[in-house]
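As structure tokens, one chain now follows by itself in the form predicted on its own.
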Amino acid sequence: MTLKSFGSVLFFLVVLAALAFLPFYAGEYVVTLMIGMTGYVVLATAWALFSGPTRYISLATVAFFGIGAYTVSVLSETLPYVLVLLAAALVGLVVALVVGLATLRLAGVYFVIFSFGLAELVRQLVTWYEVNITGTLGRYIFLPVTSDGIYWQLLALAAATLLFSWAIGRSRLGLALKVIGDDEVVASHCGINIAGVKLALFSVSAVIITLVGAIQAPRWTYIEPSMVFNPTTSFLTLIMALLGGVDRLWGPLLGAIPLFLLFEWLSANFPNHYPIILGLIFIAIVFVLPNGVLAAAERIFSKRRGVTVPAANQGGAL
């Protein structure tokens, strides 16, 4: 390990430790804010884990998020909490495998449309089941999980997701994903199992997103389909990943933190105009920063040094 790598690891551990101790010196409001922020950091990072290198734009984030939350609501009174989380991850994995096997051969706008339709389909199925089978629309969740506990779980999941993303980016699997994203025909001629690689990363990403929903479920006490299957979750995750840069390890994190704080302020001060402002921000990011903040900063610093950055290194993962 080089000195630079050791310094990066040490800095990461120090920041992680400081964040872990935050509930001991911060108030309830700050912890609640950090729960939402950390949740979106994980969602954006997990989304970019698959969509970044493959360039598949998925709007199915909320489908797996809601599946995780509803699994907890159904099993919370019959199983220990740890087993409930494992069950949620397993359900998310099974759904991801079924969906991936059926749809990952699609590409471009077709995959986008399908992923958006999947989220709506899952919401409608859950709503139908609740109304016609259980005779209710929502469920209560009574678990002895505090806000601090939810925050620590999300923080651990965020650290694990970042480490996993870092490892994948430096592995043969990560290289195969980049080749697939550039040209699937070339990838097939290189002997890469395109379907298997995409399915593996899609499933991992889906399981992480499912766990975010499962971990956050106890914080609401009562959930219903329109709440946990809100399509805004998918769009916010997409915008955050795009802002930071989906082809950079820290990109989704750097996009999630400022945008989450901005969205919280907008929803509190402009509740009636929030969706319009959200759409305008999305359009601005696509036109002004199509490759993310990190790629833009890299180009600016390179120009100041008189170095031309090759197009392949300027982002462009979408």
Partner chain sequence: MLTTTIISGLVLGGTYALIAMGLTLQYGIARIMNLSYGEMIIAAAFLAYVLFGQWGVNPVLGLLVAVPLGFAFGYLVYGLMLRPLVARAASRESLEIDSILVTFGLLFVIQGAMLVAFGSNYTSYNYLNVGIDVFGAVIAANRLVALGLAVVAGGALYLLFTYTLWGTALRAVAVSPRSAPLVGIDVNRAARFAFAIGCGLAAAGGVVISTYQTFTATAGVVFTMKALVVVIMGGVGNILGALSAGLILGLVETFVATYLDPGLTLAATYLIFLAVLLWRPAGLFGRSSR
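In place of the form predicted on its own, output the structure of the form predicted together with its partner chain.
Excluded here are partners and other molecules; the one chain stands alone.
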């Protein structure tokens, strides 16, 4: 281990520890804020884990998030908490496999379309089930989980997700993703199962997102399909990951933190015009920073030093 990487690891651990001790010296409001922020950090990082290297834009974030939350609400009284989380992850995995197997062999746009309507489909199915089979819409969650507990779980999940994302970058899977990004024909002729790699990554990403929903569920005590399948969640995740930059480990995190604070402030001050402002910000981001702030910062930085960075999508020499 070089001195520099040792330093980064140490820094990561110190920051993590400082964040973990936060509930002991900060008030209830800060913890609530941090739950939301950490949740979005995980969502954006998990989203970028799949969508960054494959360029498949997933609009299904809230479908998995909602599946997680709803599974917890259904099972919270029948199973121990750990098993409830496990069950939620499993349901998310199964849905991800079905969606992935159906669409990931095809061109990316089919996946986008499928994921676009997935949240609405799951919401309507859950609503139909609750109204027709159980006869109630909406459920109470009584779990002995404090908001500090939720925060710690999310923090652990965030650390695990970042670690996982980092590990992929140095694994064979990471190499496979780079090769697929460069040239799918070469990839398959080298023995890479392209659809398999995409499916694996999509499933991991979906399971993490499902867990975020599951862990956050006890916060609400009462949930309804329209609450947990709110498309704004998918939208925010997407903006945050794109603003930070999906090609870099820290990109989604750096996008999530400022945007989360901005959106909190906006929704508190402009509750009615919130979606409009959100949409306009997003359009602006796509126009101004197509590769995210980190890439833009690197470009400006290298320009200042007179170094040219080759564009990522330049292709081969011929």
